[in-house]
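Starting off, we have a lone chain in the form predicted alone, written out as structure tokens.
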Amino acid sequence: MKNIPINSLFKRLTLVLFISLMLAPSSFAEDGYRMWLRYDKVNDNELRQSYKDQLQHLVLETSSETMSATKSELKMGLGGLLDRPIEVCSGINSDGALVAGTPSNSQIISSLELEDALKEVGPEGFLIRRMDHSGNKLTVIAANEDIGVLYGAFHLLRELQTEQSIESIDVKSAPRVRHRTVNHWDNLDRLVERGYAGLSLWEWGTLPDYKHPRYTDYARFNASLGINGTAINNVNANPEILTDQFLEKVAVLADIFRPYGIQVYLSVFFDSPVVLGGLDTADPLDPEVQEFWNEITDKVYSYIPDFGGYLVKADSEGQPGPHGYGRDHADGANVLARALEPHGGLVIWRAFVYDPEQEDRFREAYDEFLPLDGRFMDNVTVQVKNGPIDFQPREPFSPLFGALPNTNTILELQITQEYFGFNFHLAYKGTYYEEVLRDDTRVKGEGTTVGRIIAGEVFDYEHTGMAGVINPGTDRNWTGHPFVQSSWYAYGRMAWDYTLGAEELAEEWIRMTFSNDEKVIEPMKEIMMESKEAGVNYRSPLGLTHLYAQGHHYGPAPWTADLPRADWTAVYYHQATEWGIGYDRTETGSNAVEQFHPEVAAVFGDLNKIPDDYLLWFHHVPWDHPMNSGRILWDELVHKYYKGVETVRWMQETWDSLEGLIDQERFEHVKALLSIQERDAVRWRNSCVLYFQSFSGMPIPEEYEQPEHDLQHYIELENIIHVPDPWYN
């Protein structure tokens, strides 16, 4: 070998190595940080060049933050698209213009007679057209408000980024509620309440000094599927929010927000009064607690001037409330919207409540809120969540939808994955949105769905809204498990238009953030809209419920018994016998079916009618009832729960197949995730099918693989293996 002195050696693998980087993908390029805003170059050559051809030169003004949040997007995200710089023009100077704006900010806008069209897109919505000015080939995107232009931004970067033709592209959008929030259940000590991604978001030790760059990338996610609320604090609230301390950095965070069109809402605490006012109650009715209320409610606005309101749980989990001082709920959420009122703000009050003493926990929302309707201020909505326990894997949607016509309402769905497999099970919930959203209440006829209801369509609600609980953290990807970002993205994409469908959204989110190739799109697709569903089987199938192990909530525990409260135990749910199985609601039960409208308590309440999935929700039945697959109960239950495993198995050789058409990363991330997934399905199956079976006495029929162990290891396994909920450490 010929001798080579070392700096000549030293300067010859310098070179190679960083071609070699060159070369190579970044190491750091798909960490999932950008969630669905990846704006990649598009990978159709003949694609591009007719967006390049039609996007040739931005035309905007800057008049405000928002339109500058716009500007800064376009450029950013064509520039990555398009894989070329975005020139900003003050005019039109040549075919293929993209021209964004407001008539009241745009010349060109308010000279293109669009007046009629943007009457009916409201303050939010946007259109985005192709048309003709002087001679040129335009691209519109207009809007009454500047807001609307942002909105109508993320739409058209969609379209590209998801490769559609923009040709003759002819939208107009608006959204169909009104409050489009996310919650987060974040403690100040930033542990994050059924957060799996890592620390709370909020730098409470940094602000209102340091503005971390995430709060702005959070804040355009969020703006990108029309989000416009945020309440960033938990429920189970701290009273120390509402002090000068804090509020001087939640204030920073709405300064950062409100250019993406998002107002911050706070969680409070009920008994403020009494920990912060030092008043001896904070009974609703005292003219004192009214006082510190409207004192307190002053200074936040003095803070935050387009502060949302206030978000509350009460008189639920031991949180204090309103029955704590002989009033109702009415009351409690009451003296709040007095205190709001003059400036705007909105009372969110939860109706996720009950009451040990009640016989049946599935009835107590609806018992406590039905008797008032129509006595809750124009500015108080009832938060509802979907079903009328407690977000479970598959619910009846709750009887309350409907049932207050005099009454804003809005639904609460759940994104965080606290009873589908925490940051390690893969469960696409857009499938479980669009079942909630097309359920039909049947209150004013065939066609009256819970979407409608909180659309403000069937009853005159002036509030009318959506609210995602969302874990995101400190994690890199933001959300523990990639495929958590999917469900942000479905939830924030239905609660603009309630219409949509899961299935077309998982494309979008599938388009957006891995691939548009159709080798990867159809088979990933495939797994999102069946992994819901195989999480519905493996845990709880045909309507069985709350079968979790307490305080975590990960794994399988269908044995749990003597609780302080009976209604925290599996036991109170299932209630199986060596007779049979399910929680009767029927007249023969607690006649929880009666809060239905009759055409559904009709098919609830009757053994023939009532679909498979909801049959132990409203009926204890024997473990021979004849079920509509042909087999009887006990071997309907075991293949669902055989069922939930083979579909994960099923995910993990449909994901091997996407190996080397996706960023290797992520591959592998999932991939593993997949492995733990399905370790834990088997271990639910088990645990589940063993001790049911200790009631029924009937055999596993030998086709399917046995249980490894017997039921003692498995309920050993309980206290051995789980993961945690660190706000319960």
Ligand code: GCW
Contents of the next structure:
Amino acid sequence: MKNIPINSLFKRLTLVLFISLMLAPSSFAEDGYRMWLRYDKVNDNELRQSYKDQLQHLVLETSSETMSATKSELKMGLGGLLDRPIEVCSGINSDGALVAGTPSNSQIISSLELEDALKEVGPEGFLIRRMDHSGNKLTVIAANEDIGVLYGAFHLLRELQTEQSIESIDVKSAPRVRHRTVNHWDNLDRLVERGYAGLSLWEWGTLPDYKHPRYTDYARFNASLGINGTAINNVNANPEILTDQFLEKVAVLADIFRPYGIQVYLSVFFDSPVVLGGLDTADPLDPEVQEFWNEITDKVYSYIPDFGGYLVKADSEGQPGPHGYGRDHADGANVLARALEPHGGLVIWRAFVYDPEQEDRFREAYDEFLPLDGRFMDNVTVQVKNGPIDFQPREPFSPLFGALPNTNTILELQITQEYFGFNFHLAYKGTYYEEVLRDDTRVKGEGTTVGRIIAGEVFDYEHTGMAGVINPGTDRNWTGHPFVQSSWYAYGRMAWDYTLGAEELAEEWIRMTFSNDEKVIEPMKEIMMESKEAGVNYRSPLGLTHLYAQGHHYGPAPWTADLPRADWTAVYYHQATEWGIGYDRTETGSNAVEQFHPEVAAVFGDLNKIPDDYLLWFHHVPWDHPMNSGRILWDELVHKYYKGVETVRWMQETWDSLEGLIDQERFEHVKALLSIQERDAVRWRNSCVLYFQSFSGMPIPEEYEQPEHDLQHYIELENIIHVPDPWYN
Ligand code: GCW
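For comparison with the form predicted alone, produce the structure of the form predicted together with the named molecule.
Everything in the complex follows now, all chains and molecules, and the chain you saw is the first one.
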């Protein structure tokens, strides 16, 4: 080796090191694992300094499990955001203390005379304030219970993550509904029904011994939104979940979630008394069946003392239920409710039912549940899916909201993208949730929104709540498509406060998950806000619905006709003929419109009043029906389908403008997914337009790009390519 002077060798090595650092992938590759709790350093130096001055040390006087979780979150969050470790002290040293606690666990908090304000926030709410204390300026997070302190800590961290001034912060926050749950459709073999993000999070094989760190992170993400319950297994339930083998494992998950205020619920199989108990019936009125449920429930509580309760899908899509024994849903729910009652547990009974005998699937849930109002025990709540058919990209609100004054009723929403392009398409559902929550049922006059009903502001519900069907799995970013995280986020925040808007939540999420740079926020927010409607337009505009290929629910198949059940076909939903299209749910048809309050029915039922978005949900109209735009129905339909594709192309261009402004990993991931989405949107559009054209016989106006292939090509495509990833076929 040549004799190189040490100085020059050092320079060369430094250069090599510098170049390799520039070229090497960052050791902090942004893979999305941290979701919205990234806690990266606040970029704005001045703001960071002001946070540092105001939050110099942390005072936390106790160490319950929840307070320890609070402490570790604040240490991690503030350490990252302020780029320096935060000192934890037992008392106030100087200006700039952050004091967190309850009047009973903190002497400082109890000396601050916050009792009156705390009375207003209940067991889970919190206050955040800047206050003076013996000449020192403090930031205070105060609550009645430890869990409120944890929620307050997440709130304060969010203020910093979104770069808000906390100089004169004054927050009073309490959840508007009691049960803010997420539902997993995870099977015990770890496949996730409608999952699209890998295998189930729950490693049954290594539980109860190995506590995967992911379980704690999962709890943190949920708690940061105020989620307080999780049903961890599929509603198409495997009875085995109630065996000791599984309960021992579930108990470990419950232990991990408990400090984060999250109760575990289990989905149960209605015929468990037969399958597990060896009885020859699961008749809910049989005393032996009652005894079975009492005993097994006592056992569940011996493993999990704060167990939340049972979630049940019964007499629905092949699941057994009380109807099999000549009983009704109330009988079925009450046998479980009686078993849970001594333990304070809840039955969450789903209203997702439909019957092949029923002429119009739309009507079924309402027709079955309405006569049962008032017959469910107090510790039962009926979980109503939105909308009345399923989780379609657009549905009118379910008429059950407002129709059950004497039955606790909660709203079920879908976060996983079963009908929105799986993990391949970008579809922020915050706008969808906002629509539903603000829909006006009119049952007690104007402003009787779905949100107010499920919050118990209209009827005296004891168990209020919302449930979100989430899909996280073993994918590093939890949700498959990075933007599914945003729907989870919006859902959780709206479950806490149904009055929050989709747009402000989109912005919060972007700031926390991607960047506080306005150059990122505005375009990304626009993409998110347009994305749901784009999905509606290229799949099923103007109130069309359920045009999916059967089974997987991904690609288009409006031609699906021959299936064992009519209500599984697409032709059942669109009813296209040479004369026209749409499902007549007015008096001349199934009259499902009568299930709504008369003021709502008067709008949905009237061709002149119904908004375009719902037209074909309720009316069968001719192809030349005049629309609000001045176009005839056929032209409007074509226009919407093309608009859907155009919006996706606009989303692609807008996304491209973000290159260099966000991390390259997620930039490229989403860019690739958007190109899949564009390809699929074109396929949807062409399939539907060509298929409906075979009835209308009308042309696709010349100004539009004409479909590349004929209808037959798209029909055959259904048999070749179901979904981009054969895993989901
Ligand atoms: O939309 C349908 C889904 C099923 C699901 C069902 C339900 C869990 O296609 O996969 O089953 O809804 O909500 O029970």
